[in-house]
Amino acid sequence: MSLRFVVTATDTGVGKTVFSAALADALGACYWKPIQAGLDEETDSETVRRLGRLPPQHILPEAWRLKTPASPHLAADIDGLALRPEALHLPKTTSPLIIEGAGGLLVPLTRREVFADVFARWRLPIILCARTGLGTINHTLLSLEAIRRRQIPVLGIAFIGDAQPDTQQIIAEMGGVPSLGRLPRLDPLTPDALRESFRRHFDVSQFQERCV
């Protein structure tokens, strides 16, 4: 058995991202992103390796490239594909597996159907990245709601931002899930500074632990 995790977000520009790096940074996990969105610029996968410093063997290959930076059902419109979440099947691994989705988990993937319909499907525990700022609540806590209505296992929130003590914790009370850590926002953003945060906000060992 091997560490299998979903990050996801409650919404775009999070930092899910980033935190996906530090993570299989930490793990010597391999990375992948079913869907990636927009070419123009560096993709999240070119990103992750940078910063996570991640061998090229440990960067798995996206099911669909799409050329347009928007939702993927958009997309996917626009380029002129058709995507089929059924045939998105979990790549075969000896590694830990860090699986990024895009944006949050209601994003649209076809007309039909959202990326937590996928993940309800593979049943692996969920790290849902948060914001730490104003009105993350309550996006918090429809993301929670969102995935317990899928009945999808949650590992925690990871916050990324500020400390804003209260905000964190009535998130992890009433949401009923653990604080897995915050990542600070990090200027400059680089791989040693990554590394550096993430050790010292996050006890690896919890992530460790989850065996899917």
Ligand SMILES: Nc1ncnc2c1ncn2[C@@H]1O[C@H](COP(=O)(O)OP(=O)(O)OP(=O)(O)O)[C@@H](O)[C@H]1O
The other form holds:
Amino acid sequence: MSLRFVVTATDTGVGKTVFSAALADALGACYWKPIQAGLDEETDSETVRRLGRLPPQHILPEAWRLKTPASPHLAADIDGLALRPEALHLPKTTSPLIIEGAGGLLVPLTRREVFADVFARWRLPIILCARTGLGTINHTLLSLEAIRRRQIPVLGIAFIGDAQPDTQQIIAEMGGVPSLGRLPRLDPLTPDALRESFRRHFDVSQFQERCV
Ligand SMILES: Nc1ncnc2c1ncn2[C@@H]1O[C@H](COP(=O)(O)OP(=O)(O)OP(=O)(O)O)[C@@H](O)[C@H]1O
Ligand SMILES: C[C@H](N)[C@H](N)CCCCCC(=O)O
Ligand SMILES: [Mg+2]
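Given the form predicted alone above, produce the structure of the same protein in the form predicted together with the named molecule.
Okay, now the whole complex, with that chain kicking things off.
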């Protein structure tokens, strides 16, 4: 038995990859990005390896690597591939495992299926990354509705950005989920700064208590 989590977000670009790097570093975890869309810049796996200082064997190979930075259903079309979400089986690892989706919960893998449907089959606890800025209350509560509708377990919310105490509080209260902490925007974003900030703002035992 090992710790396994799905890291998703209210949108693309929220900070799932940066948060995953920090969490993988803190837990000594493996990282898996099943679908990478966009190969011209550093991929999410490469970023996690660099920022989290993960050993290479802790980065599991992607199931699909798509050239275009777009929604996976479209990126796959462009590459002439058909993604088969039902073929995404959870890898077996002896270390904890962090799995990152692409974009938000209702991003399509095909013209029929969204990431949340895959997460529902896996039934792993979700960590929902959310911005702290204006607009996040709506996005985060909507995301939680999509999770609840599919009866997927939620570990909690990882906020990313400047402190907004009331926003963080009302999301946790109305969403009925714990706030796990808040990762500030780091400048510069370095492996050391990320490790230090994660230690300061999150209690790692919150992640270690959930064994799935
Ligand atoms: N805590 C942070 N401090 C500084 N920069 C950050 C932080 N979190 C995220 N960023 C920056 O914001 C951008 C988006 O972050 P990230 O790539 O982690 O988003 P994502 O949710 O993984 O997006 P995608 O849907 O593409 O996987 C990146 O340039 C990243 O370096
Ligand atoms: C390319 C990007 N970085 C992500 N990998 C995919 C984001 C898909 C978002 C689709 C959408 O919600 O409109
Ligand atoms: Mg990412």
